[in-house]
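Consider the single chain below, provided in structure tokens and representing the form predicted alone.
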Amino acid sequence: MIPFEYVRPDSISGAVSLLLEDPEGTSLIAGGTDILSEVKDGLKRPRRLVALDGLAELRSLDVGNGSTRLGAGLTLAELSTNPRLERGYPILTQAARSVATPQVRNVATLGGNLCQRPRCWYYRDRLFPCYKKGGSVCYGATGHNRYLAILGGGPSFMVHPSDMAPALIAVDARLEAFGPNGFRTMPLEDFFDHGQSRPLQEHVLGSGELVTAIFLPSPPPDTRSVYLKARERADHDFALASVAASITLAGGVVAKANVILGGVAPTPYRARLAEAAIVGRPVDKLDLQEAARLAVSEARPLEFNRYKVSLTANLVGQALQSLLTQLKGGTSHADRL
């Protein structure tokens, strides 16, 4: 372990200074649960780490009219046993309560889920130079490649470890951030950034910038929404493919539909053609084996991840399945609001 300075800042404005001193050198902590184990296993060499865990405004949960803010800051715990979020979002319950064990959700944040670095173990091994350290070869196209992406992948085939990510965009949730030019706002699904310029970043944010809050939208009538991950292990395990799946209908017709799948992909991935095939149809015409399917149409896997085309297909169609047994009978989430 190198030496670093502890620094813990008394505002978000604060620690956007401090960020803003060192940008190289200086690295956030909230949980610590990604972070340290860079930092152990010599993957950062921060000079600096500036602690989020004692800001209240990333600590709040407000539920105002017609939008939900979540602090950056709450815990995957807090998060997981909400009642307001289980009546409202059980989606996100759902999520949170798949991450890891009740010892990492006691202190790993929402932020922090959203943040992290791959999980893929050429980027964890210290001694491979791959692209998400700023090298220019992917080792898991060619390697060992059974945990990676079958789709979106190029020019790294990693896949975003985020449970929390799928489910909240299922939710049409804003990110909020703030930096040097103050704050601004972002449907969650643009946060994600899989390009070429960024390799050294799994996100949009620019240099002081740090994520501060999440906003929900008010769940519209007749919606439903379920979170389903396949894991090797049955706890504390990253998914090998996840979907959240959110349906609102109107006058017994799909008026909207997010298909969004987890594990798969370099960012979370939408569904498009899935969600194409249920939009518009009456809830008792909708074909799931064929929206299924059509879900990973475009997957492309590699030699070791074949298997995760068929899995993925069938956890759509789990999750499908699912929206229509509560369409049947129930109460909408805005409802329970």
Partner chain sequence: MSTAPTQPFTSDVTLTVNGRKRTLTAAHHWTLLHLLREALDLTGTKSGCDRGECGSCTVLLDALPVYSCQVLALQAGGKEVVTIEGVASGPGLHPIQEAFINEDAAQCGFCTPGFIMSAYALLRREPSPTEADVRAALSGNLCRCNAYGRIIQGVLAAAKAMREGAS
The other form holds:
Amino acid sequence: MIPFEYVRPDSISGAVSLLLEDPEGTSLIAGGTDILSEVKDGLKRPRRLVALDGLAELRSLDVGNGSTRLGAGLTLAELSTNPRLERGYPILTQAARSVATPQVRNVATLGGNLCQRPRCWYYRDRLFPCYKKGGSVCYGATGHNRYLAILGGGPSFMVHPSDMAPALIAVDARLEAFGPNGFRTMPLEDFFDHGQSRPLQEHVLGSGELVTAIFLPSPPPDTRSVYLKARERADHDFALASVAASITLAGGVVAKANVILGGVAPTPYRARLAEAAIVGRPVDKLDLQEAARLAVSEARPLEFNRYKVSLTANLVGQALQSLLTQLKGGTSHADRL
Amino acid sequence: MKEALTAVGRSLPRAGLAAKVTGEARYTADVKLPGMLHARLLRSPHPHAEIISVDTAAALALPGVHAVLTPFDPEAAGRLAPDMTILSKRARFVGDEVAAVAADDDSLAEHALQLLRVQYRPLPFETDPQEALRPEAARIHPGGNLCGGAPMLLERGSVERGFAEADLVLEETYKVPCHSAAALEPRAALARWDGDGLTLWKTSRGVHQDRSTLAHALGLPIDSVRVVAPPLGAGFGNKDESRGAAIAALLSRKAQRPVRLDYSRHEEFVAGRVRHSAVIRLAMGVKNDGAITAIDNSTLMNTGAYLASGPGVLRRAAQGSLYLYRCPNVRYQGLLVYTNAPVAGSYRGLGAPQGHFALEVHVDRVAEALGIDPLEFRLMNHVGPEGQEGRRRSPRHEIVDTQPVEGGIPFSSNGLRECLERGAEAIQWRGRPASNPLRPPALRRGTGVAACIYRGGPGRESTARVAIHRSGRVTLATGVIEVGQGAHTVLTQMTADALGCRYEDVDVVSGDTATAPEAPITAGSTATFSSGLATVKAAAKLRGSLLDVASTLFELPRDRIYFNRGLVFSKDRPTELAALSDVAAQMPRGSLEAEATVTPGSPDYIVNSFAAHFAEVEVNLNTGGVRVLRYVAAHDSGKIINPATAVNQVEGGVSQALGLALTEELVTDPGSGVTLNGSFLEHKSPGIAAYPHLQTIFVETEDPLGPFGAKALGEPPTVPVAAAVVNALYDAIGIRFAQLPVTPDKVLDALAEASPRPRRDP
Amino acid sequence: MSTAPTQPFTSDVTLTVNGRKRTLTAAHHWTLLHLLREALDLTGTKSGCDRGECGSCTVLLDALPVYSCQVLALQAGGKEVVTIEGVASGPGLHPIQEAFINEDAAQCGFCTPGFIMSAYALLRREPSPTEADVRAALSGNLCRCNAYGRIIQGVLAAAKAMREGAS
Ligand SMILES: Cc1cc2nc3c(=O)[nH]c(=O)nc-3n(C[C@H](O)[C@H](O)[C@H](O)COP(=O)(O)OP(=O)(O)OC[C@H]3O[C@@H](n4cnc5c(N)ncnc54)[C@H](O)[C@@H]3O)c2cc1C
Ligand code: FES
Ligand code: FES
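With the form predicted alone in hand, show me what the form predicted in complex with its partner chain looks like.
Full assembly next; the chain just shown is listed first.
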């Protein structure tokens, strides 16, 4: 690994000042499970790494009545083993447990999971000066694109690798960031950005900003959620496609639905047409097949990833079916994949 | 002698394991020397290029950088193989070694690499073997892209005649991708010079072979090179080349300091040795009654940028087609092609997994067309103990090449039928449901079978030395390296029983050209067989000499004394006379030693191992995911010397080959020639979660030629796996996959084309 | 892209390794794995990928199994590290090590220290694991010899032996 300086600020303001000193040459390091690979592989050459692991401000986990706050520095293991979190938001536990391996989860943080970089093979090989490294080409568009985007692709066809992101969006999470202008919050959905302005990141943070926490509203009664993830290998593997779905019923009618797709688009993808097809319908008159079809009706597969269209539709159908079963009082275990 | 076996046939603890569970065992990368430097390699970013110049000034100016080696150093032109020098002015694949740096530490060496200024002249390149055969294709080596200049042709009878006699001929093309052995331990080497003498520690599967390669390439007398192989973090036949070690040696000579070179994981994937990808066109002719009249196999294999062990692999890809089924007319045409892709080499099973995948899936296809159950079809047609029909052509006195093409030569033993029968019973083949019930939510199950024949056992000449010391301890000196397969364990067991000492009393000396005798490389599952025979012979010789000592000592005739479990007995008394160590203490010299060299094999028989595998799989129609639920592996590897390590070997081989069947592929981008997925995350080797319930059955034919009746076991477990799984998939969803690995995308794409149907209707 | 400084940044770091407090000067870019193997010569912890993808470098960091190749040495400052060399208390073997020998839970042995560390963490937290627990706890360790069947047996046997030893 090419040497760098490692600095451990003792507050988030300290971290912000360090970031502003040399924005180009500085990277944040939380658990380090992603950034260190990037440095070792020569994808990034930071002069300085600013460590977040000493910051108590990022480490709190408050499951409250009105809302829940998850510090960005919590590890995925902490999220996946917290019983109160599991009671309130089982979808988050499911998603956290599906990430990587026990060893990764013991150090990888929530903030790091949301800010991790693409896993596209072309991006991860330093020989390709691809769009996501500041180049002008997405090699995946015409190359080996079996794992790449079927929805919302271009100019890069990367897929967002995070499992936590779709699950959090499905429970209406908000993200809190801190920067030179203090705190701001936004719906987590708006945090992800595939805009052309900042190809070197997949989110909207500005210079000197960092993620401090995630806020979760308490779910309305009669809400159920589930996270399903399809992968090629039963352990340490990213999603080929995943679905985070949640449904809220009111008087036998679907009052609200979130259907968020992971692993199929450059950012977590809201399947609006599928949501529209079920919201407002009586729960016993839902056409799940149709909703599943609509979830991918805007898909534009590349040469080698057509399979993801049916895979994603099947997962959506299965997820919705599982939610209905749960809402009808059936057991709520996630279906086996 | 049989009832006296106290070590052979028992599950004794694996040799060397105690030091591995504590972390004490030092593998190559754990060996350190004072003043040692760290080397890193500059690898070509171009698939094919001429190297015009390398400017080393900036790198050498960096404090802490001690040596740089480039193809312009005359000593780098030393030849490692007919088509490979230590460094070359021609880069032949992305990842080919271009230059090397030795520095005080790793990150400094890495930094120095970035300061090397290389001028390349990119050349046209080929990544597809079919394309590489076009007359206008870029030439990768002077002799052209077809290795050997001509196809390999092996023939028995006449396939034309066989097809004319057939009632049905089926033809299909099968594809096996390139994938990587990816042993967990990356390649490593450490070089030290003492004057003109060179000592190299390296990841190795044969120190003697490595020594002669290295001495030749470095222009040194063979006696001035010593090669030491520390414990190996597995090789799977793969760690058989010496380029890294040669580079470390040259850097070390320049820097006048010891130099260590560790491959990164990415280098291990891209610049290690991969399995040859294969395109296999197979045509089979059969009679309506199920008799096979002809098998015609055309195989195209990609050897990548260098030949390595290509010809041997190409030959092994033939053996199933040539020999697994009784058939008077067979033909094999093999093409081995250079491309600008990672180098293919030996990987567990050599070409046999590729060849068997095609053959055994094809056999199911043919059986179905004839309306015969796949197991019954195999029982009808498999080769029996008598071998192929026909007349022997090779000279009567010559040791039989163990995969002859001609008929008329019987096997030394052949338990294939029992493998099929007992495996079928264990998986309840005949009792399996006649239809394929739909399981909620969308799961389908199916069962498949595949058989295997494997040449293994007889290898080249092999030597062993067994000595007993005054203390009573016994040393076995063998050239066979312990690569993780348990070779030292079984050789120790054989020594114990052939000599009459205890298993615990034997120490193995190996992996060092300074102390170990010559042995063939640990390859082709020859360790147990060839080195086992040499070991048994040497131990028996030593027993003879010890009997002389004992006979004088106890004033008894030699033939009234025997040794067992480290004790000395008289045939005329129920209790022991003494401990063997008491006899050893009376030896005239400090120790007694016996050496034996054998050329294993026989002029009268073929020595082969056999297996039949059965897989039960479950397919998820929603996700295209495939799970192997149950697996039965029935093997004829002769007498099993150590049941525990043998079961481990079979289970590991099956699980490893499930990667080939279902998840692994090393992808080289045709547009750029870059190998894209050289990491454990991207090249998806099996983990523990998917490990199936696996049952191993040993059909213990005692082979008359093998040591204590043993035959080869190391590689056969990987050979039939992909076919058994793919046949089970057909049973489950009625889709016959002709290309590996069967990943979810292939399943979903195939399902989209054909709606799934149960194959066996109620 | 910046050029690297010729003199790497270094700092003193204090951590407890196998029960012993150590203070060393570490370069900032050193991983914990590098510190253990190169600075302390604890070579039982292996480097199979150096990218957090294989598990051969697994150690316990404050009682949790982590990939030491993806943790910086300085990140481990003030923490407690247990490596394969520190698993056994005293000169004998730990029951997991014994079980790995008895059940033949290895082939080449290169993955073995990492697997033992994951198993050690599991059995400290869950003395009576099911087979599914064992698979889940070891799912971050690759064995390329694929000795998985024996490894599962080894961990289950160790759990049993430890329960019997404790009662
Ligand atoms: C073997 C393996 C398998 C994996 N499998 C999966 C998987 O299945 N699913 C999945 O979702 N992920 C997977 N991952 C990715 C893993 O989840 C991420 O690496 C991890 O979550 C990143 O967290 P970290 O704390 O280690 O981040 P770091 O590596 O420290 O940082 C990652 C990035 O986020 C930035 N960052 C970190 N914290 C903040 C913050 N608070 N504010 C702003 N920026 C920040 C860093 O600068 C860096 O760019 C896998 C990783 C590995 C190694
Ligand atoms: S070496 Fe750390 S996980 Fe592979
Ligand atoms: S025993 Fe060889 S990698 Fe596990």
